[in-house]
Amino acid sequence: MTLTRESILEAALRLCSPEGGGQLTFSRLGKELGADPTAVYRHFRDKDELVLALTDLVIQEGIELARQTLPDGPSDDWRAWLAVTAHSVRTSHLARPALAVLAAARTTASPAETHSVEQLISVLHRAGLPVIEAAECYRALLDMTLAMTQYTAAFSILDRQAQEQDEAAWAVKYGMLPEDEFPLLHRSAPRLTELFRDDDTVFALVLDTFLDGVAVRIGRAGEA
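Please give only the structure of this chain, in the form predicted alone.
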């Protein structure tokens, strides 16, 4: 089999998925490709270069997901576009949790990434924010989205014993706290336990809260 850059990237994406075992190493990549792991170095200098290339593919996928959800692209409804973008970024990354852990903190400066940044700043600027403030809100949106996505991805690739241990901490330890000492935690522990198992709901809550804050800033800018 003749290795190509594309075939290596496809194999690496498979390894980063839950079905692929959720672990990316050159040795596992070589086995997946049926080739000596050193052959990968002919196309990628090191694992970091591979991760950046994979990150760019995930960014492109997230952009395409957003376009499929809102085929007419950004409109005057800035909130809808930012929400769709955030959920699309999260979805594309969580499809390969092992990569999400590595990619969430990286910057590719690829055409896909830079055009997306320009578009998001433009949407916020057209909504009424000064350019610098629009850029700040873009950065906050993406950082929040990627940080929460990385958290979800990191937990998902823990072994089941570790996951169950954390779940038990909420369901048992927090649930058994004495009511006289922790009255508010005692009342809210059942809901906190539910939310521990539902990162998507927590993300939607945080995103809505963030967008409410952006709406306040847009209103304030309009009054200035």
The other form holds:
Number of protein chains: 2
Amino acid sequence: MTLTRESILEAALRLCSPEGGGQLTFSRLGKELGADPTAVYRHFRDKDELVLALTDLVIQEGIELARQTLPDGPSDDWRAWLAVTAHSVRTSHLARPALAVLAAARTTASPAETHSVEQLISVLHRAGLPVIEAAECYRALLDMTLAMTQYTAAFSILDRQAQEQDEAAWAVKYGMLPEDEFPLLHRSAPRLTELFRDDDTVFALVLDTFLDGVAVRIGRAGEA
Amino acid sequence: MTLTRESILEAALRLCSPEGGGQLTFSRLGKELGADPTAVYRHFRDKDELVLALTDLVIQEGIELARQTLPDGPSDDWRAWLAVTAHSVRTSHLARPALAVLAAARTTASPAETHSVEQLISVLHRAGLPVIEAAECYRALLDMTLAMTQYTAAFSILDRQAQEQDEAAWAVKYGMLPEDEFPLLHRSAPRLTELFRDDDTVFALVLDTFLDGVAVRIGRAGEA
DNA sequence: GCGCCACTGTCAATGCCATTGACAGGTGCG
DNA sequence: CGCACCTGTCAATGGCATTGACAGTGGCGC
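Form predicted together with a further copy of the same chain structure, per the form predicted alone context:
Full complex below, order starting with the chain above.
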């Protein structure tokens, strides 16, 4: 029944999943492991270190997920490459919303991802972007993806009450728009309501528009 | 010396500013007000309600900021309109990072912003986008902006130690890249290091690319 | 002017959280 | 055999939001 780094990480990941209760605390972790909560301190200096280790696992999982979808060798379909990467990162994080929230803004310089990044930049470079610009583009895409994912995760962690409260507020707001004062808003209200808690669709929208923008940049680089 | 809703909100905003110490707690708030911490409960049911009220103020401030920069009447420069709006929202939130973090994922259906949204959609509609698509675009832009802003805010709240730890990890990582294995990454390392904690630049990059994408959509709508 | 009530601030207590220091059993190595 | 280390336990600390009991204070009808 002795704890190991691995068994702890595993249990912690379980707790962070939506079914796991949604909150990662030492006492819950202790219960999950059938051990005293403070036993974890023998393996991780503090919660931060634990979170960092967990984040690393999730990143690797995301990379793995992307690898499964993407071809092994270099591909010239930069758009698919970027889209798949972004969605993989998002999916693996959303599988543990509680962790995504805790990991907010912490950047683990995981060695595992280095290779992926090189590939990503390479794809963009071969598409016609100068190296530096390709790197900037990778950075922008990843930051945007992580930010939006954590945003979604944060909401999914809230208790029902707060969620319903927000939703009700929006419904009222969009239902009562005087047509003469807000004609356009009035016409788009149904769509906006649909979009209200469909963060996935909104993300897809942002990603798609972003990629259109990247295409423009690639075009500009080509003609120069 | 009696507390009012206004004096409390004011003090709370002060605490949320970077100079204010970075954390909003009832005990700090009590100290700031020269009153018992629990006195605040006479004016706000719980912390959540307080945060929602504060968020509302910040939103109004953002709208005001945008209004100062933008022309009064309708303009046809949709790009400037969107960019100014996004930057205003970001700036007003970043003035109180601690609040931005707390407000994550809470959407106050503030009546104050309705007019702004109508204008935004109108600008996009006149640029050539169908109404629904214009609304989607507004939603995408705002979500992206809020998400990235809260991402930045979350980092700026971290204690020095964590920040430096992250930065050191990155520096090591990018300094030790074997040139033969990661040729592109090696060449872009300086730029990526520059970008490391310059979230503003990264945001500008994302926004710019996103707007390029919007331009593409407007073009497509025009030719159809 | 008297009494009542709603409002507002105070105080002490509760329960959850991360973290720490003292302690104890065990294991392996000299 | 004995000693250090590893690992788990236990009790305690300090920060946090929140609650319930209590008290002063103002205004209102009578």
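Remember, predicted model here, so these are calculated numbers, not experimental data. For clarity, a rigid core is taken as the largest C-alpha set superposing within 1.5 Å between two forms. Numbering follows the first chain given and starts at 1.
Once the rigid core is overlaid between these two forms, residue 116 counts among the residues whose Cα shifts by 2 Å or more.
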